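Heads up, the chain below is alone and in the form predicted alone; it's given as structure tokens.
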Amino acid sequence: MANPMFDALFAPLAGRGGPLLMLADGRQIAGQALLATIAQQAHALASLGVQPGDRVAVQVAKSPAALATYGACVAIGAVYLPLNTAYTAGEIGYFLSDATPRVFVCDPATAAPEGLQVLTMDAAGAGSLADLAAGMPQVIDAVARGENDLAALLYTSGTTGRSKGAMLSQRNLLSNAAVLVDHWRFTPDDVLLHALPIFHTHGLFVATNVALLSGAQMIFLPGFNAAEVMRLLPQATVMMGVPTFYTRLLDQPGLAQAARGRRLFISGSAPLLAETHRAWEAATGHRILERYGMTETNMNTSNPYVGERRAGTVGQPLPGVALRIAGEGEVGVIEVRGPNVFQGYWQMPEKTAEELGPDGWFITGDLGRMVDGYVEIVGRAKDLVITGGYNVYPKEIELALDALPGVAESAVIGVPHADMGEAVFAVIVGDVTAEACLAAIAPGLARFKQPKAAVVVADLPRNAMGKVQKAVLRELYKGWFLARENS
């Protein structure tokens, strides 16, 4: 029995004398080498007690070592977890008590929880696990798993604001890899600019697996700073982001020269604005490709790479994806089926009956239209805020709003923002002052939680029923940012 993930992805770094990473500071990391690395962690990791199955909880800096660690639990078959960087002490605390994982990977900075198996790793790789891996043999067998045996727990907002853990199988992340490398036309030859997080599926399982599936390289970032990536663009053939990184770099004089010659622009997690579209081609002559997915499924739809790219939509379902929505034009709720579909939530069965049917399609929750072939996301049925390609639930900010001296009630949304694709915006009643309500909640929350603005009101609009109207107050503040912007 194979390992499927480890046997696509990793094995053939045995083959790589050559650069897999290059990093900013010039230094090449070879497959081989990374490779070594992910032996002797998984072999640090398996004397630690971990069996396949096992979750590993990983919060640290992205680095090569940090990408060493993904590979090693494919290789041990155990369930890697990967945590925002930003979540607080309280946030991580709930997610280990959920997932109950054998061995908690962290800063030495991070106070982590009692009761842990606790290994450190910090931005350069130092630390503990790579204490403990450095004796341990550079080569591995790995450990044969299944094509349905998990590989993955990702925690994601949910309609409670209890995050839930997507479980997903190996089938899930290698057949979507497959179908990216294809319908993006990813060979040996292309060198992917990766400034992107690798917490997150974006940066982890589409734009890292892709690499290692069609055997690319990557200038591998250690975030995104764009005086960096335009200094690295013009050696790489493409690069993927979230719309934030294409806003940036439009204020950034050399764009044009800098793009010139660039295979592919690809921006996904958040929406991107039409006008930053047309933006980015009236600058660089290229039509940026806009693709649809999420943490349960991975991709769902993609714009062509050859054909017509529509500003203002996410393309078409990809190969092997079923997508259904009402009628043509018409809006409703988006449900998806196909191999990419994950195979529920952790721990939550009824959770899992409510989204994921039997007959394998997945309410997203996400509201759209499709139009001549073409989706377009118009609205959130779920209440989520999507900003710079993060997950936002609403009720975590507005409980911690409502708990404030002063404060009647409150309402948080998602409104526009060229840079951030939405922002989080707050709308509070109550005898208090925006800032000082902005300046209280900030310490209990991740950055990318904290709404970027504030407004004081004398009531919240209601429906007959008592309810809150947020279609009201997002129609009302939809303005906010953009206004000001171009103020």
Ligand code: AMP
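This is a predicted model, so every value here is computed, not measured. Numbering follows the first chain given and starts at 1. We call the rigid core whatever largest set of C-alpha positions still superposes within 1.5 Å between the two forms. First, how it differs from the form predicted in complex with adenosine monophosphate (AMP).
- Shown in the overlay between these two forms, fitted on the rigid core, is a CA shift at residue 55 smaller than 2 Å.
- For residue 43, the Cα coordinates differ by under 2 angstroms between these two forms after the core has been superposed.
- Annotation: Cα of residue 417 displaced by at least 2 Å between these two forms, core superposition.
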Contents of the next structure:
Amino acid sequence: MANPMFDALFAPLAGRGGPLLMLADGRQIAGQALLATIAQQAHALASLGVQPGDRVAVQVAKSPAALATYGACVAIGAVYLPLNTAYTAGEIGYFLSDATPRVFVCDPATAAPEGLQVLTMDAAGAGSLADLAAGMPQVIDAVARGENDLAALLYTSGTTGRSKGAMLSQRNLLSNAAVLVDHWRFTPDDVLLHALPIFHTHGLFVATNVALLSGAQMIFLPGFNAAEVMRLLPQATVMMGVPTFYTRLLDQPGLAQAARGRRLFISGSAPLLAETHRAWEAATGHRILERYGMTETNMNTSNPYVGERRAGTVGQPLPGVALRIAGEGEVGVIEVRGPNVFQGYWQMPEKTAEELGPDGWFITGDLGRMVDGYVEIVGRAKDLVITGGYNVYPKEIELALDALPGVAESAVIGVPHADMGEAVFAVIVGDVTAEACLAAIAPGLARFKQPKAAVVVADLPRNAMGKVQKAVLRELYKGWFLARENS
Ligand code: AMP
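Given the form predicted alone above, I would also like to look at the protein as it appears in the form predicted in complex with adenosine monophosphate (AMP).
Full complex below, order starting with the chain above.
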């Protein structure tokens, strides 16, 4: 019986006696061996009563065994629910009570809530899941599933309000993987350097599904370590990364040599500065291919494989994905429609109705502009600063600041201001003074756009995917003007 995702991604491993995963310590895992582990874990989960449609929540370190758990869930029709390893017990409690999984797989050191079936898996893949799986058959007949059946539930990072569970069907994931394999020309000859976490759409679906579907191999690293990546890069054909991977690698000696002969470098999940794009090209001769997507939609746009990869843009809509921007030619909210767009938010029909129309258009919440067919991301709609009734797009101010000598990067936010409602506020990283930066950008910006104040800091707060956490900055500086007025 058919199970489209299992049939496309995992069943073909049966014929792969050669390496699928290459690990940092030199060990290699054959496709067949991973499939055997998948089968054993699938039987183990089924033996605990996991039925098709049940959620299996997983909060474990990245390892081949952890990847097998994803395959095992697909095999038995369970909904795979990966959780960020950085989440605290309190946060996990919310996800588990919201998603009511049949089983929770976690590190042995995790204090799992009472009343839940728990299996453990440590960073080496050992634990009670492996113990239970060890006695199970190494082959499995995958449970029949339809294209519209749920394959995964991924919680969004939830920068405002409650984190929402995005329901992704087999078709959502498979259609996007097929488009990306084709668009980025993946073949069985590829070796993907995989240093991304597998609890997030980027490392889990963009990277892993594309590699599995194309028959590529993966250099499968537990996380990003610049020296390790430099050592292993010469064995890869493609690297996928978040912008921080690229900025960190630019500081490494020997980069030009390590990058020589690679086929492709892809970036996404957060904005890649045009300056980083240019610096990478100057250092390696490669133009990074930037793409744009999100948990709810998988990938929506990509720069071309052949043709101009335009710095500061996320490229064109992918084949089969329709994209529109309210107010063509101007900045507006990006909406997308296609087989990649999710099925809605888990148990949140009202939230779903607000963002996903009956006609299939999903309101992404990202602000963008289309220039010559290329999409530029301007920021998140909720990042927009409204100061004295005027709209200010933080990205415009950030670009002006980033262009100043000595500025490494910047983040612009709105903070409460008694007179203006919100005031534009800049947080700058670099060997500069706040006053000099403000004076330098003032001549090029309308008065209302000029930051009312700025601070210079050592680092911007970022999450695991390299995204600047503006909510943290807003919280940190929310009293800036109010405190001054009262003093
Ligand atoms: P997540 O759901 O965690 O994958 O976050 C998705 C969000 O990341 C999108 O809605 C965008 O705001 C942002 N994002 C992803 N890729 C890019 C990119 N290439 N440039 C700018 N922002 C991006």
